[in-house]
Amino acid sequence: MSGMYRDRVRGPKKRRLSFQRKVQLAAAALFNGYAAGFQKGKIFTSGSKALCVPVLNCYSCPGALGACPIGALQTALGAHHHFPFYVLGTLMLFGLVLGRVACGLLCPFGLVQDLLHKLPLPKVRVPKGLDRPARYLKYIVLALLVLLLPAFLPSDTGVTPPLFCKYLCPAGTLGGGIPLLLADPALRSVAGALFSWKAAVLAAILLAAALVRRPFCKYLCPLGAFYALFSRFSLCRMELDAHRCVQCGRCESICPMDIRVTQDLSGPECIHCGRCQEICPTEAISRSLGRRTAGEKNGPEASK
């Protein structure tokens, strides 16, 4: 065992705010920085609201300073029934530059799931036979609720509502629906079955997050599905130095997405949270900006 490895294992463990948590908190404050909105129960409507942020962040959230890209995409599709290339272009830019870094470091609802999972409750490991196929559900949500149905579903008014936002999105209920209802008694008096449904969906996902690591990100988030398509090409990457890796398995035990870190780092399910990097005893994992050089490999096969 190398001296560096012994020092990392035996060294004192201090409770400190991780890099991931610092960035998550800063991003949540940045994207939802209109404090007066929460106080007054009013939605911010100035110029920045026309711009999309790279994460799920409900337009109706009183503190939101930007638009949710999934909400903007559905709204444009449902109202005009043609693809809004400006929104798609923005999403593709986020995907190519950040990939799923947005999921692991910037998403406020990801932060909520991470904090809930710290509750002292029994944890559940989803069996692989169920977990792997269930991860394709988020691609179905993206294709049906976000793209196809808003674009092609007939409507008496000629405008199809944003179906994902209306019936499923827990981030919208938590960040938008609940704060507005708390601030406005008139809204509470007219809240009906639809809000009850959305509240039940939110409660189920929050309970699941306390038991299972990042369930919404793994199984239902359409924005995560979109960014996953760009994971292999994004500029932001996680890298594994196979010569330093000692196959201790600590990175895989801590991964919130339960990926095979030594084999599929920076794959579609990796959210670049950096937990594997922080726990690695030999500093074999690092962040990089840009594509790997020709012939360079991730994983144990690189040392063969």
Given for the second form:
Amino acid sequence: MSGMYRDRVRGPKKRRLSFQRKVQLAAAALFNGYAAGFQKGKIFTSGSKALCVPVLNCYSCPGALGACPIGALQTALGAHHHFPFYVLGTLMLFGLVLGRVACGLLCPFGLVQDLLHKLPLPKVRVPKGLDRPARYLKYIVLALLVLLLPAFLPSDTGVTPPLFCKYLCPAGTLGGGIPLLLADPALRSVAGALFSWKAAVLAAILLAAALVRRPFCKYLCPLGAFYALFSRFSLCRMELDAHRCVQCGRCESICPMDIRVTQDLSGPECIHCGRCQEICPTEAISRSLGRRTAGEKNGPEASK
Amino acid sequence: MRSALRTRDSSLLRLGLLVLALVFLGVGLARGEQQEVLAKAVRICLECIGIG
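Go ahead and give the structure of the form predicted together with its partner chain, now that the form predicted on its own is out.
In what comes next, the whole complex appears, and the chain from above leads the way.
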């Protein structure tokens, strides 16, 4: 333990609702503020839906006030067949300013995973040998399902469906599919094999979230993958003061992304949730704007 | 020294990417791409909810 900070060691702060949870709840309410939509079974149809939100929030969720950037990206490539200047520019701005802060603090599906992980069920740590390669899956999902296949897959109609949304996205099923089907008997009557598939995918991811911390963010989310590519350049950063760090390991044990906090803080896998900052007994971890942590690594090596 | 150079390179790249993002956004807005996003987002996406 570093001598001069030995006396400053304090126990973890006791709070009813963490900073992360407050921001997550506020963001979920903000992005899904059309509460009447859930009652009516209708989606919001005003001009704000031309704006992409920085998170995976289905635009067919009855409450959604903005557009899902991943859905919009696939539509530009697969339906309109042009380079997605507007959506890509927006996503790059989000990546450069927020980076994966969007995953840790703003994403409603991240909130769902965090809450599910609080269920009193046995917790599982994915073995390193499986965890590390599996983290590359989200980049494959981004490249194949979101970018390449919508852009280049031939289609009889000339419109390639949004493949990620259609076959994989759990946020669309949870936020859009289930509320709309509950509210609209006509939609219920046409739900078939595809809905069963999507419901099964959602159930598997939700079950995994109860056992493993943030499985969708670690392994499958294409938006997280996109932001991870920008982590090196993101203005929002987490900083570690090595002189204050006493190597107690609390930060690494609480990290939902299982990163080596003392070595790879603010790397591509760090979602800036701030739990390490809250639990650090010497206040060695802080948020900052613009500065770059020395010694950071890129890629899934940032995980343990 | 190497660390300082890396930080400077990183800042330059960040600035370059920021300019590129703003150019993309400007071109997209000029082409009216936001209307395409709006048109998609105000209709229920049947694929997204697992119907079509």
